[in-house]
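Have a look below at one chain only, the form predicted alone, in structure tokens format.
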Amino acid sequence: MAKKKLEYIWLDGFKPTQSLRSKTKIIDNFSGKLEECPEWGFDGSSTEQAEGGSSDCILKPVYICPDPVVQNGYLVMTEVLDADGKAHESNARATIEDEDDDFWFGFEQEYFLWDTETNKPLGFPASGFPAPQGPYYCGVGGQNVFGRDFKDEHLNICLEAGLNLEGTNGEVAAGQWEFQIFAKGAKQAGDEIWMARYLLERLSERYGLAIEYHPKPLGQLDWNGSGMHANFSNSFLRNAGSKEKVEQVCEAFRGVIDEHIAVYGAYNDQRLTGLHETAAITDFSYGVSDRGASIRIPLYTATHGWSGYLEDRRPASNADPYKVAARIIKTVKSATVAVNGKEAAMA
């Protein structure tokens, strides 16, 4: 069997934003199961994961699927262990409590292309700005999109690594693109956001772009931010059956502001202003297709017997999609019990 490509990929333990890392294994009679591949070492000192004197690192797989660039090729996200096999304070993942998968998360990744010419996003003029937002949301034509068949040639490698995508669209700001990724468990959903972020940057080295994380790369100018909204449900929420039951759940989080807000992304107050459809960072709200309140109650959640799930609008797009289900998973797993147990009582 020929050799096989396997690039294993991780998160450093950069603050306030961990960044994305990766170097290439060769393995023979290789056959592209998760089980099949080793762990492996790496410098934790050139990383910001250990001490010079101690750098020994443990990448763990637990993710696995093709290249869609490299013939013969996997990507595999990893897990940054400790050099005696406990999960390194920078591994969020192993903090996620879902090991029944009942958590389904669906995650709204929004980004800007960043020209590094001009320091600008792509479609920006080197001097003063583009036309007002308005015409670029969904849009079409020259005068409105700027790299759409970087956004395209994205969707199409992350659909042939089999990440589930489910769709795409043009963003507020010129420049600004989404994508979308749905997943049946939490781990599953993280693992799939890395994955297509870690796409994004290789897509990038090859069109001598940037993508732009930061929630508000342009300021308080009148340009939108970029979050990653945070659609969530399990089976509590998938069954409530009823409006008090969903907004109990919803206000589970009104006391935990500050925890959901510490792992939401760095630089997330410069966005979550009150303005461009966003709540204030210091407030806490919800309502039925309310994009300007802190969680949204879907219009499908509440038309369709008051079952269904949830949207948290406050992560960034720079937050850690494994941060922001661990915590999310906390919060409702907390009003659930507390549900469960008020109608035990009354039974």
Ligand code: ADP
The other form holds:
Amino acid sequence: MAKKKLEYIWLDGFKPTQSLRSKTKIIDNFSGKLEECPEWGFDGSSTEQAEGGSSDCILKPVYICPDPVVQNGYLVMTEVLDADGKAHESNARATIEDEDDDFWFGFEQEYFLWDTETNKPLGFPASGFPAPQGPYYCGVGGQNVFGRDFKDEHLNICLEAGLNLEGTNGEVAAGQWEFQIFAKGAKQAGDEIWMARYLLERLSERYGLAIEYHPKPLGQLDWNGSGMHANFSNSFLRNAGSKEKVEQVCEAFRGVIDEHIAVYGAYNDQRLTGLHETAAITDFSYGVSDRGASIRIPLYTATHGWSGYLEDRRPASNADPYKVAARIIKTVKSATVAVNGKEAAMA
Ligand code: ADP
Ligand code: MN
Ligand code: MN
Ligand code: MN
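Requested next: the structure of the form predicted together with adenosine-5'-diphosphate (the form predicted alone having been shown above).
To see the whole picture, the full complex is given below, headed by that same chain.
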């Protein structure tokens, strides 16, 4: 049996935004199961996860898929543990409280393809600007589309890896793209977003491009920023059956604006201005089909007997989906447990 190449992937300890790291482990007699993946270690002093004096951190495998590019390869997502086996403080996955996978998440990951020679989005001329926003969103044609081959190759390898990509589209700015990933289970959704980001990063190496996750890379010019809208539901929302119950969940977010914004990505204040299909970072609002609201109640939910999902539009493209999911779950549980409790009391 050929030796297998396992790419162990983790999140480093850099602040305010963690980055992906990976290294390759060769294993004999491996049949592709997560249980077969041993724990491994790395030098945490090089990733801002430990002091030089006691630098060992542990990589605990939590998710595996075939590597769609490397022959005999697998991609292994890991959680970082301290030397004593406890979750490292950089390990947000371990903070997700979704024991029974009741929470479903659909993340819409936006990003810019970045031309490292011009230091501008792909498609921007070396000096000046391309035509203003308008033709790029879901655009077609050489004057509107920059990087479709890259986007399609990324889609293909994600599907080959078994990730549940649901779609892709060209975004509002030139050189800006989106893909959506859906999973039943918050950890699974986070794992798949990080795996898709890993494949995006690795593909960019070959194209001589970079992936720009900054939520507002073009500053306050009239160009959209990048988000990672978080669509979510739990069994309470999926079976709510009334406007009041859905709005009760929305209302629970009002008192914890700062707690949410704290994990929705760095520099998000530059993006959440109230312009460009966003709500201002200090405001909280919700509404049916409202793309200028903090939380949009999708038409689907309103027209399916008020049962379905909600979309928090505030998370930025550079947010950690584990942190976003953990916080949303906390807030939704605070509302749905209260509502369930009230009903139980009335019954
Ligand atoms: P838009 O661009 O209009 O906001 P998208 O189609 O890009 O919408 O994204 C919608 C997301 O909502 C998808 O990722 C989809 O999987 C997700 N979604 C749909 N139903 C649910 C649900 N019940 N729970 C969680 N997410 C859902
Ligand atoms: Mn979308
Ligand atoms: Mn979008
Ligand atoms: Mn959206």
